[in-house]
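This document opens with one chain alone, in structure tokens, the form predicted on its own.
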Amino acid sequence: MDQILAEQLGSVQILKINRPEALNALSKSLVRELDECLDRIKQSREIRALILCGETNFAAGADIKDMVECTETEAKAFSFSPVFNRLATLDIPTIAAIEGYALGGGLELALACDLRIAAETCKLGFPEINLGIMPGAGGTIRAPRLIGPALAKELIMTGSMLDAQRALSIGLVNRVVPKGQVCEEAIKLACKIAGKAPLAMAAAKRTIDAGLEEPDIVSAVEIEAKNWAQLFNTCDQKEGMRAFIEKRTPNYTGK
């Protein structure tokens, strides 16, 4: 059985985690499938937005049975960080549509996406400290940058779970919707984003990420100015501005 189900709706790619018997826990083989899907997405010129979701649960962490007897070397090889990093650095916008549990590696997977939409009944957290370990696929790095170090430390050090409203209040998720409406809301948002100029979208995402990495704000603004100016070499920039002047919908080609 495929552990990742792929469906394309126009220019939006949906990847659904399909391991319901284990609450969509992330196994090595599942993450390998995800990596293969990312390869295809990266090579596609048609796909302009990606949604990650699960049927009843997003992902209830990594599969503990796969890890319990790991040595240090084996644990490092087990890490999902390389694949999650590939997801985070895709040129296209990515959305995590979270139902049920998003715990441990599952929450780290969601944090590797650009945006997160959560069902009002979902539960999020980093329970690793209760297992004698800590987050190891970007959680200790991405969470502090998103919600600040103090809140991230509390979340990681206590191993507590948050409900959707608390996650929204601290900025861990972008929006909360009723149970059963997460995928529908994610598709609406993805379609809206996918209709924008893809080169400008990629540049905006890249610039935001570069700005977060650059400690000097003046240098960060210089990066922004350079990336902004380069977009004036694109056909999409001419099309977007001409369409605005002519009061019509632009037709972006990614060139």
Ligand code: DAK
Given for the second form:
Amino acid sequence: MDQILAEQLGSVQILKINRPEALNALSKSLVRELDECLDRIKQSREIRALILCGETNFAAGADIKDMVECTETEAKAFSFSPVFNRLATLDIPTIAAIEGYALGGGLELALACDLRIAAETCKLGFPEINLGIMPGAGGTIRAPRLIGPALAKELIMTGSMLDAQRALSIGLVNRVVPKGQVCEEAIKLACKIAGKAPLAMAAAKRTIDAGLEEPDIVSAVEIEAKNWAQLFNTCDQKEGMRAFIEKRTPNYTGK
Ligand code: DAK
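Just the form predicted on its own so far, so send over the form predicted in complex with the ligand.
Complete assembly follows, chain above in first position.
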């Protein structure tokens, strides 16, 4: 059975994690499948936004049964981080639509996305500390950048779960919607974003992420200025501004 179900709605790609019997725990083979999907998405010129979701759960973490007897070398060979990094650095915007549990590696997967929409009944957290490990696929790095080091340390050190409202209040998720509506909301948001100029979208994403890496604000603003000016080499910049002046809807081609 496919552990990732792929569906394309216009220019929006939906990847649904499909391992309900284990609350969508991320097995090695499931993450390999995800990687193959990312390959296809990277090569596509049609796909302009990606949604990651599950049916009743997002993902209750990496598969503990896969990891329990790992040696250090085997743990290193577990290839979650490279795949999550590839997801995080895709040119297109990515949205995690979170129903149910997003725990451990599941939360790390959601954090590798640009935006997160959560069902009001969902539970998020890093329970790794309860298993004698710590987050290892971006959690200790991406969570502090998103919610600050103190709140990230509290989450990681206690291993406690947060509900959706608390996650919203600390900026861990962008929006909270009623149970059962996350996918619908994510599709609406993805369609809105997918209609924008793709090169500008990619540049905005790359620039925000580069700015977070760059401790010196003057250098960060220089990166922004360079990336901004480069957009004037694109047909889409001319199209966007001409469409405004001509009072019509722009037709972006990604060139
Ligand atoms: N792994 C394997 N199976 C899991 C699972 C998991 N993470 N979570 C749930 N399941 C399975 C259960 O074993 C059970 O299967 P059966 O016993 O029926 O065969 C089934 O899903 C239903 O679960 P429960 O019976 O436990 O359901 P409850 O509603 O009672 O509880 C729960 C739901 C989410 C509170 C509970 O299932 C739970 O605590 N699950 C574990 C959550 C967790 O600790 N997650 C973090 C895992 S550690 C890496 C870096 C990082 C990582 C991996 C690699 N590298 C750098 C390579 C990530 C590590 C983690 O995520």
